[in-house]
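Only one chain is shown below, in structure tokens, and it's the form predicted alone.
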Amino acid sequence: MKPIPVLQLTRVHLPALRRHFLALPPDDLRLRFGRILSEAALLAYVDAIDFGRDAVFGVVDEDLELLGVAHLGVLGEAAEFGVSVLPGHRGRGIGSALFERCATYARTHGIARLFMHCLAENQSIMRIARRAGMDVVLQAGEAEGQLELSPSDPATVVGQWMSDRLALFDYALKSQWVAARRMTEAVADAAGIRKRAD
């Protein structure tokens, strides 16, 4: 299976962490939240992303849309996992990328353990989790997962480095694509303007 690109997100992607959330089906949100937010609430979440305390990664499509995303909410020396992937994209290796992606981030920052918090019925999540080797906790319909990370090594910080540079070739690429596709959409709707005034 060939490597998952996955990009670190700044508030540049703010738009697109929106549209995001927005196409989450309500069950999702619910599995992802632990309770279904209102479009506001969704809105006022990603717009309260502290982008110089936390990390967000997420995997994007040709069209720059974002297929997953993944919110590591940093508590010191520990850091919170929450992730999402949009329907029809899952079963993919997505979530597990992000996971992979915010583990790695979390131990090249000094970050000693990932936990997260979910719904017991949220099995996508606790397998990833699980995969990972977190210690996975259900109580009262509720799961709690935690994994203790062994500090960076050089591989680590090399792994990293070269992670980030494939993510951003990757962008780099599709921004590209989807820029000559609009001016190639652009050219054909104006000489079609021009065929019909003629």
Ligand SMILES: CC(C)(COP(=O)(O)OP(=O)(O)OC[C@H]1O[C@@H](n2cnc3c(N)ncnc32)[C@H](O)[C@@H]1OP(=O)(O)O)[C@@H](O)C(=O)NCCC(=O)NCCS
Second form
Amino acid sequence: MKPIPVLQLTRVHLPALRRHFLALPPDDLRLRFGRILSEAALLAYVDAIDFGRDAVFGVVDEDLELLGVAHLGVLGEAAEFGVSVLPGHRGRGIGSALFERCATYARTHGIARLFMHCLAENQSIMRIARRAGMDVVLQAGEAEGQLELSPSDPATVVGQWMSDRLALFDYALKSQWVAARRMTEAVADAAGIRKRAD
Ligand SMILES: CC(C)(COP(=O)(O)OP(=O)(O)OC[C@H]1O[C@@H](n2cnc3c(N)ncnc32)[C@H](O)[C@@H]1OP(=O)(O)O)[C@@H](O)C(=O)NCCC(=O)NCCS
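Output the structure of the form predicted in complex with this ligand; the preceding block shows the form predicted alone.
The complete assembly is shown below, putting the previous chain first.
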């Protein structure tokens, strides 16, 4: 399978993050957050993300819209993983790529344990988690996953550095494409206006 560029997000991506979460259907919000959040609660969640403490990763499409987002909430030596992929883009490895990137981030930042909370019906995330070696315990309709992480080695650090460069390069190319397209559209609009005025 082709590698999926996974970009670390910053506050610059807040508008795209808001659009991503607002595009999730109610049932996906229930699977992601354990309950259906109102629009106001979703926006408050996004605005409260602490980019200095936590890490947020995304996979973007050709228009720089976020197809998938992972939020790694850092709590000392442990971190909680949460992820969402837009419905039309599932089953292509985006969720797994985000999980792997979060696990590598955690290893290179001295985090010893990754955990995840989900509903027991959520087969897709449990499949990703178990494949990554996570212990998943089911109880009363809910599931708790935990993964002990080995400390990073030089190969992990270099691998992370390379995949970050790849993701930045991919984002830069897509940004140029979006800018070029907007300029073409603006020129075409201006030409149309002039033609109508003549
Ligand atoms: C969970 C989620 C992030 C997975 O994203 P994705 O991009 O489809 O993930 P991947 O393509 O990497 O892998 C999905 C895996 O689930 C499997 N899967 C999908 N539907 C399944 C089902 N009903 N039963 C069992 N496995 C299923 C796929 O076969 C795949 O496994 P494989 O690679 O071994 O074939 C996505 O479904 C989602 O956003 N769900 C709503 C939010 C959510 O549940 N978040 C997780 C809680 S934190």
